[in-house]
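Taking the form predicted alone, here's one chain by itself in C-alpha cells.
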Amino acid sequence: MRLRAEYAVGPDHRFLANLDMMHVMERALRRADVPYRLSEGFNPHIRISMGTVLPVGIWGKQEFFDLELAAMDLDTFMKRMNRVLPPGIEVKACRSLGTGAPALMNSINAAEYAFRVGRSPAEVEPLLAEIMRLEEIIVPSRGKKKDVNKDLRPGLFALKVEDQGDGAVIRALVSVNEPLNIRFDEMLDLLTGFGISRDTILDFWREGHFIKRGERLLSPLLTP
C-alpha cells in the first residue's frame, strides 16, 4: 500500500531542517506502530518520501509525504500519528495512492508563499503591480548553481494582497522543482528590493503546494 499524507508544521517548528523533519516523522511512525515498509540493502530505511523541502525559518500549512506500508485503515493511521507527533505538527488528511501514481516530487510544480506585513493593502498593491509588469527578473541563483543568474519572471505566476485588519498578507504563487525552482529567500529578496522593508515583514510561511495544469491548481492529495 502507498499512502500520501498532508500535514501542517506550526510556527514553533520553523527552524527544523528537512532532515530533522524526516527524523520526526520516522520516530512518529515507529512510536505509532505503523506497519511501514523498509528498503532493501545493508542499511534499510523507512520508505518515506518527503515533498518539497520546507526552508529553515518558515512554517507550512500544507506539506506532504508519501509512505509505503502494509494495508492499514487511513483514519487509524492519522489518529495514531497525531497521538505521538509533537504539538504543532499534525497529519490533516491522507489517501491511498493507486499503482503507478507519479512520485510526489515529480508531481508538484507550484507553491504559494505568504508574507504578513505591517502595511496597508493600498500601500502594497502598487509595489506588487510594478513587479508583475516586469518582463524579466534576473537574480543571482541561490541554489546549487551559485555562479549563474536566473530569471524569476516566467515562474512568478501571481502576486496578490489581502487585508489583514492591522496589516496585509502578500501571497506569491511560484514555480517549484523543474524546470524553474523559485526559492522562498529569492521571493523575500525581491519584495524587500521593491520597497517592502524587512522590518515590516512580521511573519512568513508556505501556504501550500499544488499541481499546476494550465490555469488550474490541483491538490497533490486529490490528484493521482
Second form
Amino acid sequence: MRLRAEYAVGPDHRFLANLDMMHVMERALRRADVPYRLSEGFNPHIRISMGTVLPVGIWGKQEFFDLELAAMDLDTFMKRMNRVLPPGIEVKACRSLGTGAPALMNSINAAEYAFRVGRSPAEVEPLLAEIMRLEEIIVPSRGKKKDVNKDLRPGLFALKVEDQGDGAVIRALVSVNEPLNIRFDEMLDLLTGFGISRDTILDFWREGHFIKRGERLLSPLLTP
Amino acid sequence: MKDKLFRDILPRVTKPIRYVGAELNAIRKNWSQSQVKMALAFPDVYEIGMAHIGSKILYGLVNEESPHLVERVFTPWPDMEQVMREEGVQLYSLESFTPLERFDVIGFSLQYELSITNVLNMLDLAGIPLLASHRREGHPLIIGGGPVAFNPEPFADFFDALLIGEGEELLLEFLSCLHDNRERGRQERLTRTAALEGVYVPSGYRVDYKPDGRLADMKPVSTAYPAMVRKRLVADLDTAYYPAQPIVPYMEIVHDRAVLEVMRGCQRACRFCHAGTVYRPVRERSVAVLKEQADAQLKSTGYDEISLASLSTLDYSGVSELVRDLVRTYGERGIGVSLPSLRVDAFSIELANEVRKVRKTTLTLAPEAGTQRLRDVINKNVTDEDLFKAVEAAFSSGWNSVKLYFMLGLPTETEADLDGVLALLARVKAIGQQHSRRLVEIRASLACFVPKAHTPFQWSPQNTISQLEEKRRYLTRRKIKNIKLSFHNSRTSMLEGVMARGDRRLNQVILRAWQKGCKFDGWTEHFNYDRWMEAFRECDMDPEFYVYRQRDYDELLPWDFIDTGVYKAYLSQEDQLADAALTTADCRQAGCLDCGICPDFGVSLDVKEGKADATAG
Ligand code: SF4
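Could I have the structure of this protein in the form predicted in complex with the partner chain, to go alongside the form predicted alone above?
Shown next: the complete complex, the earlier chain at its head.
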C-alpha cells in the first residue's frame, strides 16, 4: 500500500537538513518495525519520498512524506512511529493513497510561513500593506537558476498579521514548487527589506502546505 | 544559553546541527544528583568524534553504570569558533549547554598526535588556562587518554593527568577517587589518583636532559608517584560494557552505522604498528554476545548497516559464523553488514562476497610494501601470491575497483621496492582486465611511514621530507592508465613523527604554534607547516632531532616509563630481525613468542570461537 503521513518538526530540530530528516524517518521506520518496501538492487533503500523539504533553520508544523509498505493499520503505524521518533518530531496524521495518486511535489503548490515579531500588529500592518501594493517584486533567483531575475509578486497570495498579546505573528501564504517557488529566505529578506528588522523577528516556522485550486486551499492529506 | 545559540549564533554557521545535541539515545543525566561531572571532549569536529568507538563506550559506561555524569563536546569549526568569540559564548556541552568550566573534569580523547592544537583551542574557548601549572582550585581537571597518550610527554604540560591504556575500568576508578577526595585540594586529589594503576600525573616527575639533547633522567618527585606507569586493559570483552543504545546523530557522520567491536588487539605483529603493541594481547568477543549486541543496537538505533570493527576483523575466530548469521537475520530488511578492513587473501574476498549480496562495499587491501623483501622487513605476512589470488577472486566475482594501501619510507626501502609497488599495481590491473568484464579501476594510497613509540621501529630514522618527495616524483614520473596514485602530505607526517617520539620540551613549541594560529592540523586546508617551523625556531628547538636520527638501543626514551607490557628487549629483537628481513609468526598460530604481556598482566590470548588449543596455553 501507499501511505501519506503528515508530521511536525519542533523548534529544537530546526537545524536538520533534508537528508538528516530522511534518515530520521528511515531509522524510525526500522525501529518501529514497519513493513516498509525496499527498492531492488545491490543497495536497497526504503521506498520513502520526502514530499516537502524543510529549509535548515526553520521548523515546521505540517510536513509530509509518502511511503510504500505492506498492508498495515494506520493507527498502529502512527502509534509505533511516535513511540520511536525523537521527542519533538511527531506523526500527526496519515492516510492510505491510491496507487495512481500524484507525488506530493507535483500537487503541493502553496505554503504558509509564519514569523513571530516583537512589535505590535499596528506597527507591522502598514509595512505589509505596502508590500502587497507593489506590482512586482523582482529579486535575483537563488538556487539552481542563478543570474536570472524572478518576480515574487504573483506568488504572494496573502500577507497578514495576527495579534498574539505580547507581539504579533506575520503569516505569508506563498506559491511553492511549480510554476513559481518562493523560498523561505526570499520571504525573510522581503520582510526585512520593508522595515521588519532581523532582530525584531523572534522566531519563524512553516505553518503548513496546501493544494491551491483557485481560491480554495486543500489539505495534501485529504486531497489525492 | 540555548536561546541565544538558536537565535543569534547557529543560524550564522555552517552545519549548525553539529552544535545542538538532543540526538536519539543521548543521555542527559541529572546534574545535581550526579557525583563527578565530566565533559568528554573530542578534539575534532562532531562528525569525526561521533564515529569513535572508545568515546561511545565511555559515554555509555559512565552515564549508565556509575553515579557520575558525562556530557560531550567537540571542536567547533573555525566559522563557529569565530562567532563564539565575537559573541562571547564559551565552549559548552551538547547535553545541557553547560559551559565547560563548570565541569569537574574535562577528558580529552587523544587519537591523533596533531589534534593537540585543537585541545588547546578548546581549553581557550572554555576560558580555562592552557597550562596545568596555571590552573587553580576552581578549574576543572584536564585529563587525556587514548593511543596518543602512550607517549604523553609532548603534551604533559597541558594535562593534569593522563590515563594510560583501555579506559573502561580506569576511568570509573579515577572519577570515584576524585569524588572520595573531593574535600581535598587540587594537587592532593591528583596525587591520590596517581596511586591508581594507569594514571600518569606529569607534575609528579622531573626530567633532565644531556647536553646533546637526549633524555638523561626521568624520576618521580616523591614516592606518591610510580616510577613506571602501567597501561590498563580489559581482560574479558564478553563481560566488558558495550553500549546497547548508542547515540544516533542527525547529521551524517564518518561511520554512520551500528558498530560491533568483535575483538581488541592484533597478534600479527607488523613492526610498524603502534596499535599492535598498545592493544596487546588479542581479546575476542564471543559470537553469542555479539549477536545480542547487534540486535540491541539495531533495535535502539534503526541503522541500516552493521559494521564489524577491530584492528583486523578477518582474523576474528568467529568471523564467518557471525557474518553469515547477521546476513541471514537482517538481510531481508535491507540491513547490510560491512567489513571495514579486509585481509589480503582469497578467504576475505569470499566472505566479502557474502556481505555484498546485501550491500556493496569498496574493496580495499593493504599490502603496505611493494616487494616481498620489504614486506618481510615490516613483518607484513602477505605474499604476492596471496594478493594476486585475492584480487583475482575479487575481479571474477564482480568487483571492478580495488584500492591498495602502501607506505613510503619504510626502513631499508630502496628503488627496487618502489618499482615493486608499480609492478604490483600493473599486475593487479592485468588480473583485473583478464577477469572483469568492465573497465577496472586501481587506486593506490601511499602514506608516509612514521616510526612510532613502543614499536620495533622506535629507534629508526624517519625519511626526510625531501626523500619522500623524491620517492613521490619517482613513482609518478609517468602516468599509468587507470591507475591512480595518491600521497599523504610528507610535511604533516614529519610533524606527526616529531610528536610521536617527542619529549616534554615540545610543549612550549605546541603552545607557540597554537598562539600563532595553528589548529585543525590534521586537515590539509588548515595545516600550516611554515607556521610550525617558525614556532620551533622561536623556541630554539630543532624538530629534526626527533625524527631523522638513528637512536641507540640503550638510549633512554621519553616513553620508556610507560609500561605497555611488551618488553623493550622484544622490540629491539624484532628490529634486528627486520634488519635481516626475517619474519616473526603470529603468536596465535605459532605459540607464545614471549613478548612479555600475557604472563606479566595475568591475561591470556582470548580466542573465543573454535580454537580451544590456542586458548589452552
Ligand atoms: S605474551 Fe606471548 S601469547 Fe601473549 S601476546 Fe605476547 S607473544 Fe603473544
